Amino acid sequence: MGIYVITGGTTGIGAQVRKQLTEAGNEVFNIDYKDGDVCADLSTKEGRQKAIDAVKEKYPDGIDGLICNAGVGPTAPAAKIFALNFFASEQIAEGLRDLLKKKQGACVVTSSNSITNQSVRMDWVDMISNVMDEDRIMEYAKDIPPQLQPSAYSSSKRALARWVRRISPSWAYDGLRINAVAPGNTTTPMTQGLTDAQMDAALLIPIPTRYGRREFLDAEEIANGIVFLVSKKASGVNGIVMFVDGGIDALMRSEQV
């Protein structure tokens, strides 16, 4: 079986995939800012470097999977989203890989459905994946107002798939894949505390997969999508943004392809 590395597979999407490749017999490494088999504050530099280390030193020769799923919602502070939503999984994911390369694996990364939606500041956008200078993104995102932060959210995880999507070929050159899900709205730990008026905004447009049933989609769905992109069944697979969203991106953009 394989070795597989995720951020973020302490609770909700990232404890299903780590649930469903183990029990597929895969050996699987959690980093997360608590209860990891290495715990680290991945929007730091320092604590992704400490992650980086780990995976290194535990398995040097090679990893079959990379999942970098951890992330924060859009309540969080601007400075904090661009760091743990765009910077960590693009550090994590060029960090290692070269271990991914020693055994032509593939990586895939959490992004959000949110990413087409009118919250989305292409500036900002272009900002993150183009200048991608973290220092300076982070000094600007301090001033970013506390209403903005669903489009600091929506927007880094557009940068985040932009970047999964650009990168794509050269890791293909390297025998690698890279690809991105989208989930849409999922019942996690992040999203158990809404309140009702909160349900009822986000449930403004009805799932339409749950139509008629005001219920959010299940963790376990999002997560059957990263493990097959990561898995040796999507070896055709690469450099795709998969909505695993229960169709609202199809009923919002449904003349898009």
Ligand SMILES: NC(=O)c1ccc[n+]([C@@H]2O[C@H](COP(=O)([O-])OP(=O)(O)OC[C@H]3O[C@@H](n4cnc5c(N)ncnc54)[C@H](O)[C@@H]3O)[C@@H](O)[C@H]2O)c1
Second form
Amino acid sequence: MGIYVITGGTTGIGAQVRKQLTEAGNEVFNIDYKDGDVCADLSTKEGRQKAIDAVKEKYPDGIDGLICNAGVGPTAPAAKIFALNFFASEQIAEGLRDLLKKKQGACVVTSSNSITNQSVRMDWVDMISNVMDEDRIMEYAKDIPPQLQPSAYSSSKRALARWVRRISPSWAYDGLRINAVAPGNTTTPMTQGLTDAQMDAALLIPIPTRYGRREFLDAEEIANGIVFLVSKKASGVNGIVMFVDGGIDALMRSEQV
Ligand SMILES: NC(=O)c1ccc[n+]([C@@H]2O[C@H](COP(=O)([O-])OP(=O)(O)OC[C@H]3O[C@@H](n4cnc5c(N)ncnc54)[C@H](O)[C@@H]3O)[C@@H](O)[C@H]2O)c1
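Any chance you could show the form predicted together with the ligand after that form predicted alone?
And the full complex, kicking off with our chain again.
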């Protein structure tokens, strides 16, 4: 079967993706700072380079798929959010693009359905995805106060989704596909440490497909979407942001397509 590389495959959504791909007979290589096949802190440039070098050494003949999934939530400092959620995904994808090209592979990144909510700061999205100067953005992010971390989170994921849509035509030119999955709130270690107030805020909008129940999605439901998009079954799909949020985005923005 195929060779797949994932970032953040140790817990949560990434662990479910690994499980599904492995059970289908594929080989999966996990880049993670905890219990990875290569252990690397992807919030640093050195960690990303270490991970890219390890994959290139192990799979010189190419890889079939790449899932850039490692990320932190809105409880992390803004600098960490920008570094891991945007720059790590972008640099790992570009760093392994040559290996994907050898097998006409596909890439999927994990964004978030918060990219369309009001916490997004378009000035930050522009700063990240237009300027793309990580050192300067890290300097700026140091001064972002903790109460704005939810905006840093949604903006980092919006910048990532925008980047995917922008570069997908050039990837297609090389026979490659790149798409994003935008999960709604999902039960994983990332969402386990929420305070009651954060949990109330997260569950403000009940999931339409569950008849309005106030609950989180399962990691398996998000993994189903990622595994589909990275597979050959999605051969006609490129440059999309697929919301796997039970219909919350449609409920909130039904007039946008
Ligand atoms: N859980 C949700 O509600 C939700 C909603 C939308 C989007 N997401 C996104 O889904 C992705 C997976 O998150 P999850 O919910 O499964 O959480 P998680 O914390 O279980 O998974 C994150 C993974 O990334 C790894 N990781 C964290 N920091 C790292 C670093 N510096 N270097 C390398 N690896 C690192 C972790 O070890 C873990 O395996 C993230 O990008 C997250 O932003 C999650």
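The model shown is predicted, which means the values in this text are computed figures rather than measured ones. Numbering follows the first chain given and starts at 1. Just so we're on the same page, rigid core means the largest C-alpha set that superposes within 1.5 Å between forms.
Enquirer: With both forms fit on the core, is the shift of the CA atom of Arg210 between these two forms 2 Å or larger?
Expert: Comparing the forms between these two forms, which are aligned on their rigid core, Arg210 does shift its C-alpha by 2 Å or more.
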